[in-house]
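This document opens with one chain alone, in C-alpha cells, the form predicted alone.
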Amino acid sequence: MFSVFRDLLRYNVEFLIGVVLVGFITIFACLSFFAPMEPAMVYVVPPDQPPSWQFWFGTNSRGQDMFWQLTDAFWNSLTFGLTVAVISRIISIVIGMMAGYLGGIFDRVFMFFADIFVAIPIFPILILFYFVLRSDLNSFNLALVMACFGWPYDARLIRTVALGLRHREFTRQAVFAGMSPVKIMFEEHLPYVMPIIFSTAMANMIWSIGLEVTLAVLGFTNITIPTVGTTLFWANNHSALIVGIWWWILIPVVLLVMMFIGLFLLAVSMNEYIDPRSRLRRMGA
C-alpha cells in the first residue's frame, strides 16, 4: 500500500494536489484541540466584525470567533463523513466480496437486497428520521443511517471484481491448500480491492458531507452540534448576506468547496491507477 501512495504522489499530479488540499484542511480542523475557548459557545468576542489580525476569519453575529468556530466545524463534518464511510465500507466488503466469492443464493440474496437500498429515496428517510428523533439525532446517529444507505454501488463494484479473483489460479491453489473462504476473501482478495475501497470511500465522504451541509443548511439536523452545515445555517439565520457579513459565508463555502475539490482528486487520481494502462501511461511505460 506504501508503494501504491508513493507511486501517485510521483507520477499523478491530481493525487498530489488533493493530497495537499485535503491535508490543508485536516491540520485546519486539528487545530480545534487548541481553540482558546469553546468553539461552540456564543457572544463570547465582539460580533459582526470583519477579518482582521486579532480575528482572521472575522467575527458571526453570534459572537463567536470565525477562526476557531471553523475548525471544530470542519473537525465534526470531517469525523461524520469518515464515520460514514468507514461504515459503509465494512458493509460494503463483506457483502461485496461474499456475494462475489460464494456466488449462487448469497449471490442472488446480497444483490437483492442492495437493489432495494438503491431505489429507496435517501433524502426523504434522513428528513423523516429527524422529525421522528429530533433532539436525539446526534452526528453519530446520522452518520449510522446513512452509512446503511451508502453501500450498495460500492458492494456491486467490490462484487465484481471478486467474481474475477474467484477463478484466478492463486484462488484454486489456496483452496487445494485448505483454506476457508473467509480467510481466501479477506486475507487473498481483499489487498486487491483495496485501492477500489479507497476511492469509493472518498466518493462517500463527499456525499455524505454534502448530503449533511444540505440537511444542515434547511434546518434538518441538529443545529447545536458545530459543522460546516450549521454554520451556512446560522448565516442564513441571520441573514448574513443581507447585512453585509460576508465573510460568515464565504470562508466556510471557500474551505468546503476546496474539500470536496481534494476528495475528489483523490478518488480520481486512484481511479485511474486500478487502470492498469493508465497508470503505465503515467509512468512514461
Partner chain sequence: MKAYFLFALKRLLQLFAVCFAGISAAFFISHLSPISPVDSIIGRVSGRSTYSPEAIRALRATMTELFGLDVPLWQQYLNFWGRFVTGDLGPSLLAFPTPALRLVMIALPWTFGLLTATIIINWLIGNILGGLAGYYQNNRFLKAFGIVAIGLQPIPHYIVAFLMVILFGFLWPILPISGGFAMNVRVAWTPEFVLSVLHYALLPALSLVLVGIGTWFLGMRALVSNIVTEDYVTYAELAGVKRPTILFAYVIRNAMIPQLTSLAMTLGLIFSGTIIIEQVFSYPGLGTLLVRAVNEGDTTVVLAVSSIAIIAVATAIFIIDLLHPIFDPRVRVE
Contents of the next structure:
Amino acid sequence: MFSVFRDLLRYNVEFLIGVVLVGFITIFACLSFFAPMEPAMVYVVPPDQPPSWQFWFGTNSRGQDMFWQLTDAFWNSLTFGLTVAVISRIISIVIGMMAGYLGGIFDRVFMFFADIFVAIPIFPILILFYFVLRSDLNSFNLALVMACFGWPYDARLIRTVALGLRHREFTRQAVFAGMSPVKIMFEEHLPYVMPIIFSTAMANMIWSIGLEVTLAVLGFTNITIPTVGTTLFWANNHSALIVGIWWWILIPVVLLVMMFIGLFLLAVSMNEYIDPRSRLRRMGA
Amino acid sequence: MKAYFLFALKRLLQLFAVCFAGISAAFFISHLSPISPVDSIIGRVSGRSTYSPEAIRALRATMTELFGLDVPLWQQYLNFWGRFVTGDLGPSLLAFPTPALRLVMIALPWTFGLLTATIIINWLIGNILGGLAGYYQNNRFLKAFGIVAIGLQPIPHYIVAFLMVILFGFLWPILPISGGFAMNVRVAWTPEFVLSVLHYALLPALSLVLVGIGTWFLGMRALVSNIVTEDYVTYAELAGVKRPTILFAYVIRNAMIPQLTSLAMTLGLIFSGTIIIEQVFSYPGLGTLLVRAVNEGDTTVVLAVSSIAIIAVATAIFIIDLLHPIFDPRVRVE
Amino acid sequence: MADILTVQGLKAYYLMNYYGISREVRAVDDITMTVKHNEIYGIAGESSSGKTSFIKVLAAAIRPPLEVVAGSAVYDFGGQQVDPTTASPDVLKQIRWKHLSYIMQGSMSVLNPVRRIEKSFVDFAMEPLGLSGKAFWNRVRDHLAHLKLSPNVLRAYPHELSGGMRQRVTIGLATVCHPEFIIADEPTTALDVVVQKDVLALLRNIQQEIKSSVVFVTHDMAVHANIADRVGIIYAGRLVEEARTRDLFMSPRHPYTGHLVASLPRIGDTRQRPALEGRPPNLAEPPPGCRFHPRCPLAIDRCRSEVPPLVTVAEEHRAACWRSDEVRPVLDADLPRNRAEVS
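Next, give the form predicted together with its partner chain, keeping in mind that what was shown is the form predicted alone.
Full complex below, order starting with the chain above.
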C-alpha cells in the first residue's frame, strides 16, 4: 500500500499535484482548532476590512475574520464530504459485493433498485427534504440522505469486479475449504475492490460537496452552520460583490476550486493506476 | 424485431417503476412535513388583515378538505395517485387557485429547450474533441484543451454561473444576465421574440456548456486512448485504411457506445445543475419555479415540479436506452 | 529463385519506462533470414520468444516501445525495394494490402464490432484494388466463393458469425487483393481442431492460387508440419534453426528443435513425453552465451560463455549450436513427406 503511494507520488505528476492541493486544504481546515475565537460568532472584528497583515483574508460584513471563518467552513465541508463518502461506500460495497458474489435473483433485484436510484434526479429530492425539515436539516441528516443516493453507480462498478472474482480459482478453493460467503467476500475479495473504492470516494466527495454548496447558496440548508456553501450564501445575502467586498467571495471560491481540482486529480490518477492496461505496462508484459 | 419489442417492453416497465418510486418518495417526504400547508396559507392570509376566529376556523375546514388532508395518510396517498393519473396535481398555494400543473407546464419548455440544446452541444463537441485528443495525443491545442477541461470539470455549476455573471454582467456587460427574454418583447412566435429568447439564453447555456463539456471530453479521451490499442484498430492501420475512416468509423464510433450509456446515467445530475443555473440567471424554467415554491412554502408546486422532473428525466433515459441497440448491434435484446 | 524478403542482422528492442521501472527487452536479437517467392515459411517458438515482435517489424507495425535498433528487412515487390523499418508512411500506405497483407491473431477482435463485413471490405480493399461499384463487388463475391463463403456474410456483423467463419472472412480480407506477401500470425490458434484443418487447407489453396509468399507464425509444430515449406525456430529472440520442413522434423540440429519435435503426438505412440525443464529466459536479462544453455541437456562450458553462430550444417539447413552434430534425430516415421501428401 505504502509503496503504491510512493510510486504514484514519484512518477505521476497529476497525483502529486492532487496530493499537494488536497493536503494544503486539509491543513488549512485543521487550523480551525487553533482559531482564537469561535468561528461562527459574528461581529467580533471590525467588518468589511480588506485582506491585510492583521486579517489575512479580510473580514466580512458580519464582522467575522474570514481566515478563521473559512478554516471552520472547510473543516465542516470536508467532514461532510467524507461522511457521505464513507456511508455511501459502505452501502455500495455491501450491495455491489453481494450482487456480484451471490448473483441470481439478488443481483437482479439489487441492480433494478440501483437503476431506479440512478434515474431519480436527486436535487428536487434534497430540496424536498429541506422543505420538510427546514433548519432541522443538519449536516449529518443531509449527509445521510445524500449517501442514500450516492451508491448505485459505484455499486455497479464493484459488482462487475466481484462478478469476475467469483469465477477465479481461489474463490472456488475458499468455497471448498468451507469458508463462509461473508468471509470470502470481506477477506478474499475486498482487497481487489479497494482501489475502486478509493478512486470513487474522491469523485463522490466532489459530488457531495458540490451539491452541498449548491443547496447552501440557495439557502436550502441550515445556514447557521459555517460551510463553504453557507459562506457564499451570506456573501450573496449581503450583496458582497455589489458592495465591493470581493474577498468574501473570491477567496472561498479559489480555495474550493483548488480542493475540487485536487480531489479530481487524485481520482483520475488512481483510476489510471488501477486500469488493467496500465498495470500490464508497469509489469512489462 | 420481436426481441427488440420485448427489450422495449422491459425498459418501459423500468420507466414506470422509476416514476412510481420517485413520485411516491416525493409524496411521502413532502407529506411528512411538520408544517401543514393549510397553516401556512392561513398564516399568510391572517398576516395581511385581521379575521374573526370563526372565519379562520371555517377557512381551515375548507382548506383541509380542499387539500384532502382530512383523511389518513395512506388514503391521501391513494387519492394523490387517483388525481395524478388524471393530470390533477392540486392548486398552487402561491398563485391560488391556478393548478400547480399549469405553472409547471409554463416553466417546462424553457428548461427543456435550454437543457436539450446544451446537452446535445456538450455531448457532440465534447466527444468529437475528446476523440481527436485521444487519437492525436501530441496535438498541442487538444492537450491545452485537456488541461482546461481538467480545471473546469470539477467546479460546481453555481460558481461557473456566478463567474459568468461577474464577467459578462459587471466587468464587460454585453449579455443579459437575467430573465428569459427582453421585457419589451411580446410573447409570440415572431422573429423578434425568438431572437430575444436566444439572446437571453446565451449566458445560461454558456455556463452549462463550460461545466458540462469537460466531462465528455475527458471521458472520450480516456476511452479512445484505450480503443486505439484494440486489435481491429491496429488491423485497419496495418491494412492502410484511410485515417479519417479509422478515426470516425473505427475509433470514435466504438467509443460512442459507452458514452451514450454514460449520458443516460448522468441525466439526473445534469438536471440538478440546471436548476441552480436557472436560479442564478432568473431564467423562467422549472428550477426557478422550484426554488420560489420552496421559499414560499408552496407544497403542491414543489411536489408537482419534483414529479414532472422525475418523469422527464426517466423518459429521457428511456429514450436513450431504446436507441442503444441501434448504435450497438451487439446488444443482446433478449 | 529470387528472394522476396531479405532480413539482415535485425534487432528490435522494447525500450520501456513505467513508474520508475526502466527496461530493455531484446525481443528480436540479430535475426538473418530470407523468404523465397511462392513459399510458406513457418516461424515457430514459445510465447514471448520474440516471434510476434519479429513479424511486427515485418508488417511495419513498429510502435513504441518497440524499436528497431539495428539491421534491415527488405522486400522486393517486382523490383520495388521497400524496407518497412525505414520506409516513409506514404510508401508503406502504397504497399499495404496491395503487396503486403496480414492475417491477425484472434479472430474475435480483428473486425470492427459495429461495422458490417461489407464495409470492412470497402475500407480495406477498395483503394488497393482500384475497382469500384459493380466490378469491386463482383471481385469480392468471387473471392468469397473461393473461400466457400456465401455472399450473405457481407451483410452480417462480426458477432453474428462463428469463429471459423470470422477467420475465413479475415483471410478473405487479407487475400482479396492478391498480395505478393502475406504475414499470418497464429491464424488458427483460437479455432477448434476441425475448423483449424479447414482454415489451413483454405489458406494453402489460396496461397497456391495467387502465388504469394506467406510467413506463417504459430507455436504449434503440428501445424507447421502440415503447411510450411521451410520452418525457422525462434528461441529467446534469436533464430536457432532453419531448414526445409521435412529436414527439420527428420533431423533437427538444435536441441531445442529436437525437443519441440519430440513433443509432437504421434499415432500409436503412448510414451510419456519428457517436459522441457525450466522456463524461457527473461528477455530483459538473457543468459550469457547460448540462450538455451540453462535448459539444454547437451550444455557444456563453451555454451555458457560463447554465443553459437547460425551456421549452415547441411543443404538449406542452418543451426546455432556448438554441438549440433550430436543432436540426435528424434523421430522416424509417419510424418508427412511433403505437403502435397497431406491435402
